[in-house]
Structures are given as structure tokens and as C-alpha cells.
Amino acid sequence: MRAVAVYPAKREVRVVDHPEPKITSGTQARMRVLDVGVCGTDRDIVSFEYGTPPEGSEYLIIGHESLSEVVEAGPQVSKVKPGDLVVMTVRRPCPHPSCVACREGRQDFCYTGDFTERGIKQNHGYMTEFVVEEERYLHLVPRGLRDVAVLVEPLTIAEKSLEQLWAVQRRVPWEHRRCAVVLGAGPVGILGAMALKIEGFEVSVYSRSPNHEEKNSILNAIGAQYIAAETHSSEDMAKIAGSIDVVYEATGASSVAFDVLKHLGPNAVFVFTGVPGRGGPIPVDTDEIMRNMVLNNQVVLGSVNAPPHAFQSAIQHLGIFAQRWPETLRSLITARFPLERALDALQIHPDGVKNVVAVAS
């Protein structure tokens, strides 16, 4: 079968012929891959910044944002059946008995770092024609979400962030106006803005987007305001947004993030989800940030990967988005590319939001 593979040692990316997987356990299912979303992680991997093939393989099949259709199920599989649509999780637990998080199914909080990740670290991904997976890593998707379900995995980033936000903010009363600022107008940022709107926040998106008009139309449709970083300083943004209760960072741009960090309101939470590249040092007023955090009871947390229940929450929220903003949600998928043109999908398209590799119709 065809697959998109990166060869880190050779610094090559190409479509390869990969052996078609077969069910080897009664608890596994076999899926035909329909859609695979392209994100910044994939672009970093094909730029050879990271990405580790499975042991014994010289290449890694990329792709971790997926939608698939079940074509075969093992005799012990009860949650899904052939014809069902499923989204698969990304991270697999480490093998160490001492890692309580992985043993409890919370490999997103793995203590050892010896987890594997589909399409990223030591485990082939989904940008291929067929995959086999254990039932516990499959999440059933309603047929009505077929066109947009590939957005589930990037939405889980916001779902886990919201879970941690609510856990932290049990400490304070929330009877006042809730203001959230999202940093970044890419897919993760826009989906995060949608989730925050559903949770009752007034949302502003602060971004250096090259296409203000397109992003404005999307954000206007969901009732969020766009604030352009090119024409508004972080001080300007804070005045427009008002007292900030939550910042949801979805850019990986540390200079912007630490600039905005200074403008958190009392008892606020700043959530980092982006991973910066290896840039040079930036000046940061650490005294001001530390003073504000102590005197205003502020919290900064980082969030990566997502647990299984975040996938369920994302599927439920996506259904709400599809009912409330159907055309806007579909517009997040800018273009679909066939598998043979996957390398085109991996290029950065400044005017777009989300590229998808349509492996099968």
C-alpha cells in the first residue's frame, strides 16, 4: 500500500510502498484511512527537526490527525464494527510498570518519556491507505461529521487545556465576565476559540495572520474578535480585550507569548500549547512577570497530547460546532489533496487554515 514516509538519516520524504497491515490480535480492528490532517508537527518532521522511525525501520510514516473507516474487526472488538467511522488517538503508553500515569491510561502525563506516538515517535502514522489498531485507541464518530471529523485531533488540544483550566479555577469564583485571548489564528487557535465560546467566554484572537479578511470572517461568524498583531501591540490588545482571565497560546512563538503574559488579569491562567523552534534568546522582563504572578495569583501551565476522554469531548464539541456554525466549520478545511500529492499539502499555504490529505473518498 502507499504511504508518505520520512527518512531522517537520508533527509528524504517520499511516497513509498509499505506492507499492508493485518490483524494479529482479537482486540484489534483494521481501518481504511479516509482523511489525514496536516499540521505544524508534520511540517517540522519533514523538515527533519524531529521524528523517529520505529525500531528496525529506516523511515517513519507520518500523519497523526486522522479519520478512518473500520473494514474489519477482531472477534473481541465490541465498540466498533465494519462501516463505522473512527478517530484514533496518538500517544501510546510507555512499558514501565512504575509509570502510574501510563498504567492508568493517562499516557499524556507519562513520567518516563518512553511513550511512542503514531506518526511522530517510534510508531508509524496514518498517512497511508490502511492501519491496524487496538480497540481501546479508537473513538467512534457520527456519520454526520464525516466532512469535518479530521479536525477532532487538533481540537483535543483545546479540550485537554479546558479540562486543566477548570481543574485549576475551582479555586476562585467565576461569576463575573469571562475573557479569553487566543494567540494564533491557525486551526488549533480557531478551534480553541470555538471551544472557549461554547464554554461561555468572550473571545479575542490575537495573531499575525497573513490573511486578515479570511480569518476575520471565520471569527466574526463565531462571535470572536480578531486583533491583528501587526497593527496592535500587546498593550493595545489587552485594552481592547479587557481584563484577561485566560490566554490560550496556539502559536509556538515565545516572544509573543511572553509579551502577552505581562497582561494577564487577576487570578488568570496562561496555557502554553505550542512548541517553539530553536530560535535565539529573547529579552524578557522576568521581574515584572514574577511580580504579577505572585501578586495576582496567576497560573502558567503547559499542555501536550490528549487523553482518550478528550477525544470524546472533542467529538461532542465538534457536533455542537457543526450545528451552530456549519459553513464556518467546513471552511477551516482549506484544501484536500490526494495521497500522491501529499507533499504539496505539507507546504505552507499562507492563505489557508487546514490542509487535508484525502487518502480515500
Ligand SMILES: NC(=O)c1ccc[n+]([C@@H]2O[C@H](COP(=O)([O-])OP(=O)(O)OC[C@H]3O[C@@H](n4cnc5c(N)ncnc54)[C@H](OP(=O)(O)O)[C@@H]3O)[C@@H](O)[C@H]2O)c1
The other form holds:
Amino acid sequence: MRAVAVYPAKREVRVVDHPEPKITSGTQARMRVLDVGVCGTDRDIVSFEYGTPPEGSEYLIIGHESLSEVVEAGPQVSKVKPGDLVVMTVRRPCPHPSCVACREGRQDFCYTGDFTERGIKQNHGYMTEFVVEEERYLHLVPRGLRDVAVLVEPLTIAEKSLEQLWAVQRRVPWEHRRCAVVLGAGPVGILGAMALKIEGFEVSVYSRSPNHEEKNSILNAIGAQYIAAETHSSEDMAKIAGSIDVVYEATGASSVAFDVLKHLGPNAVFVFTGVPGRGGPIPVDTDEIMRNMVLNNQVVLGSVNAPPHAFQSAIQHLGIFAQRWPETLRSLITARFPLERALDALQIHPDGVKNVVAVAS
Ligand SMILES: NC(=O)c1ccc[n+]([C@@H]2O[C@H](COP(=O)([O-])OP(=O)(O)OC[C@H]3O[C@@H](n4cnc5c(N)ncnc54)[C@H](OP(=O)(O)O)[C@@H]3O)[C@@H](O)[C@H]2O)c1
Ligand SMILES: [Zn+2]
Ligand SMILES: [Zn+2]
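Switch from the form predicted alone to the form predicted together with the ligand and print that structure.
The next block holds the full complex; its first chain is the one shown before.
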């Protein structure tokens, strides 16, 4: 079968012929891959900055944001049957008996770092025709979400962040959902803005460029406002947005993140999701930040995706987005490319949100 493979040692990316996987235990299912979303992580992998092939393999099959159709289910599989649509999780547990997180099925909190990730770290991904997976890593998706369910995986970043947010905010015995600021208008930021809107926040999205016509219209349609960092300082942004209760950071740019951190409101939570490259030190007024954090009971946390229930919440939220904003949700998928043109899908469309490799229809 065809697969998109990265050879880090040879610095090559190409479509290869890979052996078709077979079910080897009764708890597995075999899937035909339909859609695979492309994100910055894939772009880093095909630029050889990131990504590790499985032990003994020269190449890594990329792709971690997927939608597939079950074609065969082992005798002990009860959750799904042939014909069902499923989204697969990405991270697989480390092998260490001492890692309580992985042993509990919470490899998103792995203590050892020896987890694997399909399409990213020591485990082949989904940009291929067929995959085999254990039932526990599959999440059933309603047929009505066929066109957009490839967005489930990137949406789990927001789902886990929201869960962390509400866990922290159990410390205050009242409801307070006023002002959320999302940093970054990439797919992670836009999906986060949608989730925060559904959760009842007024949402402002603060991202670099003032020239995002398509993204602006997406944000208008969901009732969020766009503020451009190139034309508005963080002080201007804070004045427009109001007293900030939550920041959902989705830029991977520590300079803008720490600049906005100083504008956090009372009892607020700042969630980092971006993974910056190593750009070297930047000046930050740490006295101001520490003072604010203490005197305003602020919490800063980092969040990496995602537990199984975040996939369930993402599927539910996507259903709500599809009812409330059907056209807008579909417009998040900028273009679909056949597998042979996967390398074109990995190019950035200046104002697009998500390119998808449509492996099968
Ligand atoms: N935590 C997790 O589990 C997880 C999982 C996947 C990805 N991530 C991370 O999430 C982050 C966002 O992902 P994505 O796919 O949405 O990325 P993306 O498409 O690259 O979008 C990033 C956005 O941030 C904006 N931005 C970048 N630098 C900025 C700056 N200095 N000031 C203001 N805005 C800035 C960009 O603005 P313009 O478009 O205006 O230039 C862009 O809209 C990445 O760092 C990625 O590594 C985290
Ligand atoms: Zn991704
Ligand atoms: Zn572990």
C-alpha cells in the first residue's frame, strides 16, 4: 500500500510502498484511512527538525490527525464494527511499570518521556491506506461529521486545556466566564476560540498579521473579535478585550505569550499549548509577572494532548460547532489533496486553516 514516508538520515520525503498491516490480536480493528490533517508538527517532521522512525525502520510514516473507516474488527472488538467512522488517538504508553500515568491509560501525563506517538515518535502514522489499531485507541464518530471529523484531533488540545482550566477553577465557588483571549489564529487557536465560545466566554483572538481576511470572517461568524499584534500592542489588546479571565496560548511564540501574561486579570488562568523552537533568551519583566501572579491568584499551566475523554469531548463539541456554524466549520478545511500530492498539502496556504490529505473517499 502507499504511504508518505520521511527518511531523516537521508533527508528524503516520498510516497513509498509499505506492507499492508494485518490484525494480530482479537482486540484490534483494521481501518481504511479517509482523511489525514496536516499541521505544523508534520511540517517540522518533513523539514527533518522533529520525528523519529520506529526501531529498525529507516523511515517514519507521517500523519497523526486522522479519520478512518473500520473495514475489519477482531472477535473481541465490541465498540466498533465495519463501516463505522473512527478517529484514533496519537500517543501510546511507555513500557515502564513504574509510570503510573501510562499504566492508568493517561500517557498524556507520562513521567518517563518514553511514550511513542503515531506519525511523530517511533510509531508509524496514518498517512497511508490502511492501519491496524487496538480498540481502546479508537473513537466512534457520527456519520454526519464525515466532512469535518479530521478536526477532532487538533480540537483535543483545547478539550484537555478546558479540562485543566475547570480543574483549577474549582478553587473559586462561583461561575465566572467573561473574557477569554486566544493567542494565535492557526488551527489550534481557531478551534480553541470555537470551544471557548461554546463554553460561554467572550473571545478575542490576538495573532500576528493584520491581513487575515478568511480567518477574520471565520472569527466574525463565531462572534469572536480579531486583534492583530502587528498593529496593536499587548496593552491595546488588553484594553479592547477587557479584564482577561483565560488566555489560551496557541502561537508557540514565547515573546508574545510572556508579553500578554502581564495583562492577566484577577484569578485568571493562562494555558500554554504552543511548543516554541529554541530561540535563545528574551528580556521579560519577571518582577511584574511574579507580583501580578501572587497578588491576583493567577495560575499558569502547560497542556499537551490528549486523554481518551478529550477525544469524546472533541467529537461532541464538533457536533455542536456543526449545528451552530455549519458553513464556517467546513471552511476550516482549506483544501483536500490526494495522497500523491501530500507534499503540496504540507505547504502553508497563507490564509488557510487546515490542509487535508484525502487518502480515500
Ligand atoms: N500542546 C499540544 O499538545 C500541541 C499539539 C499540537 C500543536 N501544538 C502547538 O500549538 C501551536 C499552534 O499550532 P498551530 O498548528 O495552530 O500553529 P500555526 O498554524 O503555526 O499558527 C500559529 C499562529 O500563531 C501566530 N503567531 C506566531 N508568532 C506570533 C507572534 N510573535 N505574535 C502573535 N502571533 C503569532 C501566527 O500568526 P500569523 O498567522 O498572523 O502569522 C499563527 O496564526 C504550535 O506551537 C504547535 O507546536 C501543541
Ligand atoms: Zn497536529
Ligand atoms: Zn509513561
